[in-house]
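One chain comes next, on its own, written as structure tokens: the form predicted on its own.
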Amino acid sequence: MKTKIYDVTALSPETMRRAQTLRERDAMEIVKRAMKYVAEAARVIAAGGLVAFPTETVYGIGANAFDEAAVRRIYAAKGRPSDNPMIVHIARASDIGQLTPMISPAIVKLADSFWPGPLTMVLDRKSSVPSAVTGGLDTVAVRLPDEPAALDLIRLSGCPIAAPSANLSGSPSPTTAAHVIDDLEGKVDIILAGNPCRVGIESTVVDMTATPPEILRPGMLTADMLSAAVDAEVVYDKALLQGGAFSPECTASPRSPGMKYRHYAPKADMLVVEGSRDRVEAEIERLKDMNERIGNKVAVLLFEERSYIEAAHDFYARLRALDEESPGLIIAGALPDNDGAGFAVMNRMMKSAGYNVVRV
């Protein structure tokens, strides 16, 4: 398949603002050109094709959520297990009614507070939503992204778009257009190449069919933030709090994207060192020296101790960059996870390493 790659970086909030308020001719022209690319991509979606596109969290690979054949092409392009549910992206909060009969005051409050943005709600699904989208579950995951190119694509397509991350299944999620091109060129019809993703890790996923609502995948929006919005308790899934995961032995379907045991993984083996900062740094040096003495090339991933936002933004890009060095082992230093963002980053880091941890 020949993949068309279109530059839509002009559809950034900054450029759009310049074009709309300052009416700069150059800005207006490049915005118009980018919109033509998005319109072409929307026609591809409507015709059953696949389009990779930017969101504020990570890049997605999208298809018409109501076209089961198109959705199955996503599984084939990614090499994704068919029991792994996808998130359906909508362009307006009111579009939620196309996907679910489930509307409650809490759902409305969360939508009003955090949409558009990095929040996904798991809801009862309508029968019109293909089982290929939901991984065979009776629920559907829904999100309204905060990225102009994504919103225009969905709106112009005339349908909700089912879109997991635009990477080969299991590998680090893509946060730049270059990551998507590396993984999916030749596997999708169009790649909309936008700016690097502003958030850098996937959305918070909250199961609104549970009582109280349960966060199935942590993100930059924490349980405390969601609880404050609905004025009621929102909890983390017990498996997250126990540091557990969806193990390979588990036969049940995952309730959310990102619940598989090893996920977001680099090509190299990965080890996480956890403990006080000074001990972590000393143990990383010891393990690095020991491995290099036996000829094993080692790469180190270590963020500043409380740079949670930076770590979230850079984590996947750093993993991909380290993989390009072809190490035999990546040793990562754990972040304190008592902060909401730190907890979300550590969720990804532990899954990337397959829970291969050394505690010091």
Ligand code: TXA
The other form holds:
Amino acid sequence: MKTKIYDVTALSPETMRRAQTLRERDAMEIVKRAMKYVAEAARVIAAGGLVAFPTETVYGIGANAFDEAAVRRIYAAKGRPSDNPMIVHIARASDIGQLTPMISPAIVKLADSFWPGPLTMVLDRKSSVPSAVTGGLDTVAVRLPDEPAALDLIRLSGCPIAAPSANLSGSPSPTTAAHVIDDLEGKVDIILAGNPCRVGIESTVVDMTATPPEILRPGMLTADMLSAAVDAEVVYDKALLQGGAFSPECTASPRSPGMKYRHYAPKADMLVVEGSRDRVEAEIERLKDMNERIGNKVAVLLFEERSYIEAAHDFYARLRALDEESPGLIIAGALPDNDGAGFAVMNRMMKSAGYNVVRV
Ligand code: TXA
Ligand code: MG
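Having displayed the form predicted on its own, please output the structure of the form predicted in complex with the ligand.
Entire complex below, previous chain first.
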């Protein structure tokens, strides 16, 4: 398949403001051209095609959520197992009614507080939502993204858009247009090539069918933030709190429990070093030295201390860039954060490393 790649970087709040308020001719022209591209992409979605598009979290690969055959093509393009459910993206909170019969005050509060934004709510699904979207579950995950190109695409296509992250299954999520082109050129009809994603890690997924609501995937929005918005308890899925770096069973020797835990994975082997900053830095140096002495090329993934939001923004891009250097081993420094962007990054980092961790 020949993939059309369209530049929609002009659909940034900044350029659009210049076009609208200052009426700058150049800005108006490039915004108009980008809007034409999005309109064409919307027609492709409506006709059952596949479009990769930017969101504020990561790029998505989308199809009409009500078109079962189109949704199945997403699985094929990603090489993704078809029991893994997708997030359905809407452009207006009121469109939630197309997908779910269940609206509670808590859902309305979360939508009011965090949409558009990096929050996905798992809700009871209407039977009209194809089971190809929900992986056979009786719930559906819904999100209203905060990105002009994505919102226009959904609005103009006239349907909710089912979209997982636009990476090949198992590889790091794409946060730039170049990542999407690397993974999906030739596999989708159109790639809307926008700006790098502002957030950089996927949305927080909260299960609203659970009491209290339960966060299934950590993201930029934390349990405390959701809890404050609904004025009630919101908890993390216990498995999240016990996983990998947070597990009391972590010992000083590397563990690798196997492929089934390896997601968002770089091609190289990966090891996470956890502990106080000084010790982590020293241990990384020591391991690097040791490996290089036996001819094993090492790449290091270490973020600035306490810059968790930056780490989230850069995580996947850094992972892809390191992989391109073809190291034998990537050694990463853990982020000591219990609830926030650092916690969300650690969830991904531990998966990338297949829970291969040393504590120092
Ligand atoms: O930020 C994001 O959420 C990005 C952008 C493109 O919106 N999308 C994304 O989609 O990360 P994906 O498919 O890579 O991840 C969807 C996550 C998976 O962990 C999936 O298991 C979960 O949401 N999920 C989807 N539907 C669900 C459901 N009905 N119940 C429980 N979990 C669900
Ligand atoms: Mg994904």
